[in-house]
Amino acid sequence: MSLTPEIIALLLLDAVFLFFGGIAFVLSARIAWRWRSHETTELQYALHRQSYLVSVIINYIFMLKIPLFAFFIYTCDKLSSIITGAMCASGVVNSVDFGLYLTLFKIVNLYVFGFWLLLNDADMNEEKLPFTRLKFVLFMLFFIPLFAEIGLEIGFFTSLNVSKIVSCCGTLFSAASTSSISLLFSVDEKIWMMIFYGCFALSVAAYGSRSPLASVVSNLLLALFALIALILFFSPYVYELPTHHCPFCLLQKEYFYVGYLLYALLFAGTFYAAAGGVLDLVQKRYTKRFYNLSLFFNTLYVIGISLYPLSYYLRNGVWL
């Protein structure tokens, strides 16, 4: 393992998250077990104060996890300069067997903890605190992927071998049989593009129908197929190279760090509709604010990513 300042910072924050997350887990179990919203005993007042403490801890963890996810990718990208064969963060992530699973856990945790914060906000805004027991039971469940993420991240950085030769992103994201996504290349890239725009159209239709369930499903599909379409169709237009499909190189200086903006828009758009929709199903009401934000961010993402192939065609008169 190479202990760079970035790795040390990430590992120290993992230890902080584990410590405070463990405290929040223990208190959540106590609150979930003994909470009685209709009682006015001294115990209930104590539990109410503890619930506020747990909420602050979880808010602290989530608000740091958003920039730390970007910092993790930045760290991997920086490490690519000292690991033979790696051209960007993808080579570093895939140099360890479970690197991809670590990245997926990080993404999933952003969604689930973001949903928890929405549920907590809805609970605190109600006089009778109707979701207190539910939110702490959910946190106990959500602590499992958080613990798994921290464990995988520690294992990831301790398993990095700077002398190991790894595959570059050109090999990892290609039609070669050794590629982890080679099956996706068996389908014409234009079909993936059509599915992507179709999912966006479904999300717009769900917005018009005012159906929380339809918004959840359509936006989760949009998140999935947006990433597939980005890798197989849109990214070559960003790089202006038909064989370059890496979703990590978008985060590099040579492409003006555009990936950070695109991924932030996609996350915000799909998160507000998916998490907000689940919350509305729990509350059994429709909160238009979530879907307005979702439509705004999703539309910006679709316009932004669509400008690349359109601009290329207008300048060159051909498609890649």
Given for the second form:
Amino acid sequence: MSLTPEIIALLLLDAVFLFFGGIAFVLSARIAWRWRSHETTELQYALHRQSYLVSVIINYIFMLKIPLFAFFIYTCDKLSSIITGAMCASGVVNSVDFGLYLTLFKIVNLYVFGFWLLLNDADMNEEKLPFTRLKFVLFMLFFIPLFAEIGLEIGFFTSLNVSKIVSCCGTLFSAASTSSISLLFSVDEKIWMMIFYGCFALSVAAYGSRSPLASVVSNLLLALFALIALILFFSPYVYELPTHHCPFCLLQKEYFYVGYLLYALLFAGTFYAAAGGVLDLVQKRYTKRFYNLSLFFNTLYVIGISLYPLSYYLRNGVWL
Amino acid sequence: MLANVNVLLLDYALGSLKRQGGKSVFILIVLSLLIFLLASVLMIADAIKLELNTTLKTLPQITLQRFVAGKQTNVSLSRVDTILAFNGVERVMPRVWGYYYFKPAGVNFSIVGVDAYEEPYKKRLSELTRTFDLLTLEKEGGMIVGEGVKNVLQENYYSDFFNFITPKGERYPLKIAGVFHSDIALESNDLMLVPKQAAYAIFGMSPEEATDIVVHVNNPVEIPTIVQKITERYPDLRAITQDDLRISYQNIFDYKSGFFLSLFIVCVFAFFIVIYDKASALSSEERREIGILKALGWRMSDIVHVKFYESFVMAFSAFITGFCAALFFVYVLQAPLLRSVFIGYSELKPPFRLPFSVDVKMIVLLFFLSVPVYIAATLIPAWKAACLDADEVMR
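Having seen the form predicted on its own, can you show the form predicted together with the partner chain?
Below: every chain and molecule of the assembly, starting with the one above.
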């Protein structure tokens, strides 16, 4: 275990999140259990005030989680310079068995808590507070991945062995590796690319059809296949190296930190449609603003990522 | 969501901070001080790391040390030719160097033996030796010393020569033929360049031996392979490469600043409690204010927003103040007191300037260590204040 300032900062904030998350969890349990929106007792009034505290806490956690996710990746990037074999964050993340799950939990939590905040907003803007019980039951469920993430993160940094030799991203994201990702390599990368554009077309079609369900499904598919296509098809064009498929190296200086922009666009685009869509399904209505935002960010992402192969082809006259 | 900034509420929060006067100023000062301390430590650590990494580039690619029973000992010169025969090795240089303890001042001088017919193992050293004539140095029994050494010697009345005592108990005088200035002071302040045979005499070493061996490789990519070959041929040699040094520097400074930070966390925790307490204890004035606002129709969320803006403005301005103060303290004043935590104490403390190294990453790190913690401490008090009932307060 090495206590670099970055790790200490992350652990400190984890402790803060755990503390406030714990408070929010206890309050949610109370509210979910005893909330009666038609009663006018002292207790209901107190519960209403507490429900506001929970939303403040979750707002606080979520607002910090987004930049902290980037900071976590950056910390791993920095650690890669002292861990033998690692050349970017992926080597560090994979040096601990559950590193990949930690990253996945972090991403899932961003979607989940973002959705909770949208639900909270919708609830607070309605006179009758129709989703109060629902949102606190949901928070109790969402607390599990949050708790798991914090636990994994603490475990990750304590079991991180600086002197252990790890694999670099060149072997982790290659057809030769024995990880699950090698399965994807057995399919031609052009097919993944086409599936990705297909998903984007699907999400545009869903936007045209004004169906929340179609938007949710198409955007979740888009998020998944965008990542796969990024690893298998697009990343070699970014690196201009046919064998380099790492999704983490995009975040490095050599590529102008383009990954931070691309991932933010992809997250914003798919999040608004998916979370907004679920919210619309619950509320049984159609909020155009979510889908407009989603289409805007998704389009920006698709344009951004497509420019790499196109410009490569224009300059060199061949595809990789 | 808290992200949508309401300018009117922000304006109100600023006014409220102004009205609180003394209380805000107190918190602002304490918070700024904390951030200032933290920022200074991180900046010093980064600056020294940068200085060392600059020095690192001038260090030999591979240093070979011989270990017997876990202790470093001298290497036989006959090994030099064997190592030179390895493919890829460009130059091999035996070095004679060591420390000489000067009791009256309680300091260690670094003595490095130089040879007129041998190219020095470091570029910087060769620049030094070029300005001084080594041949006459050898003939006349002179040496070249760093500025720090010269001052120490002068304080002890050795103004033009110095008497070394050899292990046999004999005196070995060497003239101070020159003083050099180096732009990287960390490595050369305590340095004495003496002719090789003088170094052998001062250390009482056999002339068939060297302190260690420095290897220069044409292709840096081959360094690990060559290290492997050498250590297979001579298992008692330990190879230290530039990369090893870089990693250990990083570890040392991460450890040092990490250690400081762990102590700092205790401070942060205490501060957290103070802020929590301060923010919870509303004066009757403030309670009345909230009561009036609520009676005027403000919602709970409006009051929490105002409180959030207040604490954000406080934390952020303290962050900026502390950060700027640290910049001034570290790079203009050269961090008096604090830098000795990192450099260690020694009579020959090199008077070097901390090179400027501040990047976005450090600002982000500092931000995460300070602002969110402060805001967290005010979350619950803000909510409590917002829960006050208009009628109860104004009664």
